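The data below hold one chain only, encoded as structure tokens and taken in the form predicted alone.
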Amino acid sequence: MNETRLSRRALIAGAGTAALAAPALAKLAAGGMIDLVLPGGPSLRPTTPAFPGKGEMIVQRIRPPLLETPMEVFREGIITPNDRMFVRWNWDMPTQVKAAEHRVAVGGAVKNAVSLTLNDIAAAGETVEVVAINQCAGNGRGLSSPRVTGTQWGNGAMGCAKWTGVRLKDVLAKAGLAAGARRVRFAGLDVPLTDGAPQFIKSIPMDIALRDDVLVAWGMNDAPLSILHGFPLRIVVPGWFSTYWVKMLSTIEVLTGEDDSYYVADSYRIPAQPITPETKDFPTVPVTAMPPRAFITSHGDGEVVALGKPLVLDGIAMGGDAALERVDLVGKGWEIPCTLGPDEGPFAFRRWSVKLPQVAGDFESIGVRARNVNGAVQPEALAWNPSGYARNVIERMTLRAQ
């Protein structure tokens, strides 16, 4: 088997301690500061500290860290920088990982309970790499209106990497699955900040487990995971919101039944029927599965473009859990098919792009609409909940001619 560019043998080699530095915290009075036009509250953010690793970050939180990725990264490309790739933490996370002394413990329904080393992961299986989204389930929620609680992330908690791990099939053939084995649910080394506070657990269905692009990763965009993402091991599930691609991954256990944690059981969870701000008492199913998105990125709400000129518009789109088959630019009545980019695999982000002969006035209210090969598309309207999860609302602009 040919070794990949962050092969096995780099991961063994180079995987030694790492450790994050304090945040230069006194960076912050004079730091720079950014608008994300929340419509339901305060919408200005700090750009520093300045996290070690990470270029200009809009900082939501110090600890545990949350960090989004400003828009105008997304006009690069569809793989996004290391450094410029948000980080979300619920708890609080170790600052310092030895990769030698590192296990991940794999137990509950299996044949035999194992405690596997960095090298034992590395050797399970042949190596994989996906380009994949990995988005927050909260990523939009400050855009909400009215206003929902959670942290008020404008549009960029989301990234698109290339990860590089075994799959997660091969690391439970380690132990062998027992009869009965439905769900996998995982651990990092993350714990609480206060006493009591459930530990942010998250599991799968089998099914999802035993597919060929779900890993145990270490690599992203052919380098070691840093300790923001997880060093030394994450969880990758293509398709699926960030919150069950859990970081600094040490324990996997197998389930017989359904997953009563936290995480899994009272968040994280959406209404099972459109709901409004006014509905109480409602059932809930979890967050799951990413369905499509599509975003301008040439262009800022507002912009002025030249009246009596071609205007080209252009961005990034996505499927969701499933291949992008189309984006259109849609306005008041209208809508225009746009060109796609290269398709990088079913999970990435897609470019997008439309040119218009000609700039005759005002574009009030456009936007950009992304279907997916299974029929999934983005709506006119929001469909709201309390915490504002899986946000997929055509996100619309006005841009001014002149």
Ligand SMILES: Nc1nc2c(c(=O)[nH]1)N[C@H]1C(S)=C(S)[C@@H](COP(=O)(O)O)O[C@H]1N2
Given for the second form:
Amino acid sequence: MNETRLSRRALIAGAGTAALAAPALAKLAAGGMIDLVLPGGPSLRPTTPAFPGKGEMIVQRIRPPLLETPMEVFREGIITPNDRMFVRWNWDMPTQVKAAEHRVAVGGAVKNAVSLTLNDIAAAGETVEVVAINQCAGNGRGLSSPRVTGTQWGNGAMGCAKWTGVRLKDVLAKAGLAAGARRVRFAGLDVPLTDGAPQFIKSIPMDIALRDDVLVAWGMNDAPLSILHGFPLRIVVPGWFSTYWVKMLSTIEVLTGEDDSYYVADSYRIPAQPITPETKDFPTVPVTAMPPRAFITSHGDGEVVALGKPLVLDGIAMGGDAALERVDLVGKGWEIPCTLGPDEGPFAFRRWSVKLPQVAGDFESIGVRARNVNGAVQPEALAWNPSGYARNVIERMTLRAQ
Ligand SMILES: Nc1nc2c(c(=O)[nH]1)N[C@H]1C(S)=C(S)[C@@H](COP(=O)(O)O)O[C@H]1N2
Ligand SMILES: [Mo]
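Having displayed the form predicted alone, please output the structure of the form predicted together with the ligand.
And the full complex, kicking off with our chain again.
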């Protein structure tokens, strides 16, 4: 990409090719190791600064890339820098995309099927910015006990960015919805590695698609999307898990019925009712809106704190699909309300902090519990499911006093 800063003019000019060089193997080898402390499985992962445009990231897989954000990145601010945002591709993505040649086909149950250039998209409506958390539905899956299948993520498959784009509903209006339009499905330029495997396509119900904050976005923290994050365009659905945030958007298809495609009908689903690991057959629903979560970022598990001294703990929290209402520090049989930091909107991270007057001894099992304005609150026990989706159990840690 030639432009380093994002401008609508740059997008409209349609200039530029984004390309991704292969990570340098020498640099890959030069990274460190990090322990994700995953129960019941290998938990050491290499880290590397070798991916283009990326700082030090945890390598879950090289190709297609799965890169996790180290928790220390969440110690400051609420915006995750672009070079530290986690990366997830189901299938390999193209490593070069020419902006001038890129088209988005809008079809299906529409009045006039259209093929839109980046200029057309940028001019479809008002430019909108929204600060929203990009979180994989499988974030924290590796912490499941008993263990589940899928990428063994720690809690770093999340990040918060400012997204810039136009409203999806303005793009849909270029084609016009036909009678009976019920869902909107998205596809990107990435295709399966193996013959016959399903393409990564995802759909959302019409009431969500028409929301004012659901975007076709080209900007991430005031920079154009990189190849890894979906150049030139991606869907942003604030408050919903980012499995719906289709990258390298190339097709928008309006459906009149349910979506029977693999990644909606068969995958990314959670039990409709709580189950145990022994439950065999159970009804499922798609994983959609995010629940509240909170994390202590000032300290790590097992860290030593000063006995007899005051202690300040802080971290980040999120309300999920509704604004955060409160965060409490919770121990065994006690809880203390935390102070919330600046509010950057309902879908952003928000900082919290709490000052304890004096450390009297070890903290055996402390955590933070977020609650949103809809009354959703983090549970004490894990809602275990076979894919480890939508984890939001209160995360606990131990601090030693010395
Ligand atoms: N085209 C395309 N879009 C995609 C995916 C994909 O595999 N292909 N993966 C989705 C999933 S599961 C996640 S978690 C997010 C990750 O976005 P990021 O890599 O920008 O962090 O992208 C989503 N959009
Ligand atoms: Mo994901």
